[in-house]
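Here you get one chain, nothing else, as structure tokens; it is the form predicted alone.
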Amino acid sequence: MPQLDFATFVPQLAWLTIVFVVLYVLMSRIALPRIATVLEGRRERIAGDLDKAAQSKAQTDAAIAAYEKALAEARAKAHTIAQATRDKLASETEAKRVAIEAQLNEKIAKAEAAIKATKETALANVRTVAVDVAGAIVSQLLGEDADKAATERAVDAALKG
């Protein structure tokens, strides 16, 4: 193998050094700056994307906070409206209840007055009927007409006692 021939070993090392130096210069002057430029562009693009993502996240957080605030305000307003409606309906119901109770009390008072008048009329009629019946019974038992004043006194005494 020619690589292991010691007679050509020194020139091979020289050529190796020359080729290595040329490749190193080419790489350091041409290829590596281009690669560094590409890498720097990628870093800048990534940094820009991260900044945009941070801005988007901040905007999203602000939008979420505004949404939650608006939702809380809407809920509070709905609660206020519901409470006002409940209060209004309660007061209307109470007013209607009071009006109906007044009407019922008025009707009850009229009915009680009518019952009292009917009772008094019935009791007056009962007295008259009782006097007539007692007079008729006395007449049939004694065979003569009963004294009207005595019969009335007897019925009044029986009704009181």
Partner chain sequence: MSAAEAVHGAAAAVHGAAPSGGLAIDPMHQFHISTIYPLHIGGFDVSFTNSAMWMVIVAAAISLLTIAGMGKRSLVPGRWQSVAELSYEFVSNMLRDNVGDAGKRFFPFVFTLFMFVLFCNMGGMLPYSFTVTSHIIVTFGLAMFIFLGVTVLGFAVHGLHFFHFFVPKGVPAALLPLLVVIEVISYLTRPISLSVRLFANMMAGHTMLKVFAGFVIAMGWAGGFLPLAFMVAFTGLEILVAFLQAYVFAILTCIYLNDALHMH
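Got the form predicted alone; any chance of the form predicted in complex with its partner chain too?
All you get below is the one chain by itself.
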């Protein structure tokens, strides 16, 4: 069994010591601090990125809230403006309607007055025409001029009858 060859013990232990000490120094002085730096850097970077992400999220949330608030305000304002406009237009329309109605009423009254006057004039002319016509008929029938006063009396009587 080569493992129990005592002559090989000293060289093996000697080289084990040398190699292990050199390796220990290399690891503790160079390799491990280097790896630790990289790992620490990565951890910090990730934590920083997460912080940044959280900040960005908070900002986004705030922006969304502000936007929604502005939107609600704008909506309310638009509603008020629309209502005011609607009211204004309604009142204007009402005023115009009243004015036009008044004008129309006036015109109707004028027209009625004109009709009444025309009617009266017409009625007044009826007698004169009747007298003339009667006079003309009488003169045609009798062949002589009719007495104007008698014709008038006869027409009046006829008109009253």
